[in-house]
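Next comes just one chain, in structure tokens: the form predicted on its own.
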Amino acid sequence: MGLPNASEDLSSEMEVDAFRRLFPLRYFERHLAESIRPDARSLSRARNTTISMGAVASADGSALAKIGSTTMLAAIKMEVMTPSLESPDEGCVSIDFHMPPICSPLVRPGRPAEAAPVVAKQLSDTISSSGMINLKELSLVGGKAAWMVYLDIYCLDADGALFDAALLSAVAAFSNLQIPTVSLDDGKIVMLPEEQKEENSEKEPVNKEKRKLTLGGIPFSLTCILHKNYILADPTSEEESIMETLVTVVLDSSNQLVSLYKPGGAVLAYTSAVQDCIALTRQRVKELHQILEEAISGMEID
């Protein structure tokens, strides 16, 4: 008896899911009309998000975040350099965004993806103008030693809002970053692994045990989609793919502008959307700033 049903409720679900191949924008439409998204999340609303600190145990900070399905994966290796001759007195962070052919069927073998150098600019350009790092930290001995602060980025799943994942998985590797200790050795920077600590404290301490970076004002964004009056909170790259229009804000952990990225898209962004984006980013600050806090105290615990 109960298989003529079955047989219709499969069937159904093969026309909506052709529809929805040959139809894109007006399946979304249908789901905008009704306030709803067919992940049946409300358009105002993130994905799902998680940190993990200390992913990779050989790097001196790292952290995998995830925000749905979008994956990134960050860790952070520091060297010591010689400082310019303009920043004497300052260190230095470097930032490589990845995108391997794994995280998504766009990224083709051999082929650099289009978005990565995009997402490293924008990744650079935040964590510099956010002020949450402050290079005069990284200095060791001024004008001769400082710290080079390498951070690495893997795109794993680019299912959407690469630049928030992104950015959100460089916070927590810096939350998370142990900088190493370094000892004065006949002039010169030595770095000290944990078990020689003892053997080598007759030479000069500059380190004298790993310490965490003062982090200044901490920078989370929120991307949305514009569509005709719609706006769509965090999108999945299947939104992203159908709805043009982006625009990504970047707000400090007290609630401070730092920057708005709009690249392009058919839809203005009016005043009107822009501070209903601002809203919004606000409220997702608060969520990722708890998420962020939880996943520091769960490190501390364990």
The other form holds:
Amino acid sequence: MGLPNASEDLSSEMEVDAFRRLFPLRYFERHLAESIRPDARSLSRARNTTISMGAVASADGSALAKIGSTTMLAAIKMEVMTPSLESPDEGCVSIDFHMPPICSPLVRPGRPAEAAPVVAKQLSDTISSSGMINLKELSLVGGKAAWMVYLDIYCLDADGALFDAALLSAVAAFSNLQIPTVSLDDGKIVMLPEEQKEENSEKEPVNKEKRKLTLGGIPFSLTCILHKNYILADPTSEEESIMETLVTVVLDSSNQLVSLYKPGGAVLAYTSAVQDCIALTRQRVKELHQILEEAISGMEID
Amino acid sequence: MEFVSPEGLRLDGRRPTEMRQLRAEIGNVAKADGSAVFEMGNTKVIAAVYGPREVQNKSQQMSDQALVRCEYSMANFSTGDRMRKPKGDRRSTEISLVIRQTMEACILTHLMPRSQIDIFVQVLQADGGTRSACINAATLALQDAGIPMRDIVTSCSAGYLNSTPLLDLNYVEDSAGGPDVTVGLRLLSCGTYGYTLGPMD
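Now that we've seen the form predicted on its own, could you pull up the form predicted together with the partner chain?
First the chain shown before, then all remaining chains and molecules of the complex.
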């Protein structure tokens, strides 16, 4: 392996893997100087992304999203609840993000990962402020009954860009959601199983037509790492642990900015860097939108 | 309620001694040393093994063998109604203990002293027989991690309803109230490694 400029350090005397472990920053900088990353991606390219819908058969809506090795499983369960007094004709969405110990060697049982509550908060803020879900659609009987939507996202493999994958899986799960049919039975809402649609004329479903949510501006995101004057899109966990300055940009499908998140870090971002990140995100939104459309139409064919 | 029809068919159309469809995959979790997904009918379980690695709690370190730890947890959406407390409840703690003791007996722990092997099992879909699916998935994940074992453990459940012994119960049959047993068997030495009797899972 002919490494250039190897005279001043040990790089010529040791193997690539050892160098990668012992001097990770120098290893990456050698690659960045050639505008490439160790997994042969260019600096602005994201990893291979796939979405598979309906991954959990027992849930009302579910999706499995993979960005590279990062895997997120999102599933939605709906329950009927009484709406609050302040918003009697609105339902409620509760988002929970879990990082079980299977996802990473750094997560210990009994001690939740540091990233988990941060990503959970970011997710619920992003989804509620993007206006994707119209809470009024979740109302069943005004003032008496409304849907409580529980979205649980499990990280099954944590390899960087956790927020991006989690948001993608959440959006895909909402696209896949089939609201269960319910009927009014003596003033109580009763869930109807799928097979009973033909029989029982007294148990008329209250919401027979309204089975899918209309999604407003769908948010998509891209996380970038800033290092010196390089911008790396879609980092792996190795890159995230070495170069710690992250910027996450969330745009909706009409390219409006939903959120911009930069939690500190050694590198201070000038306006030009932020604008570059937003430009990269714009490109990524087009790709993600296409992938989501393909996944949805793939489900409909079945 | 009739669980076995007069023609001898169960609620899902199986014969009494017929198992549900099995499906297994290894290597799903890139970050883990070993991982596996195991499906028995609608029950789907993912297991990941990390180890042998340094013991995190030095007071538990053993100088002559490896420490084996296991954690069982169910996803909130795995059962029909959403679960509030997916781990830390008594059932999960008991199943974690059962899986740990089952696997510990098969791992050659004396070959890896002062180290720790973590087995994490997550139930993604629960339709009866989660304990068995977890043991099967844990075995595959340990094999994928290359951890030396003296044997392979497999597991299945059985019960007795409508005067008929039934193999591989699903959730409806399991909650019917009849007796049931989950058996873990070591393949090569052909001895019953462990069994639990009673209305569980």
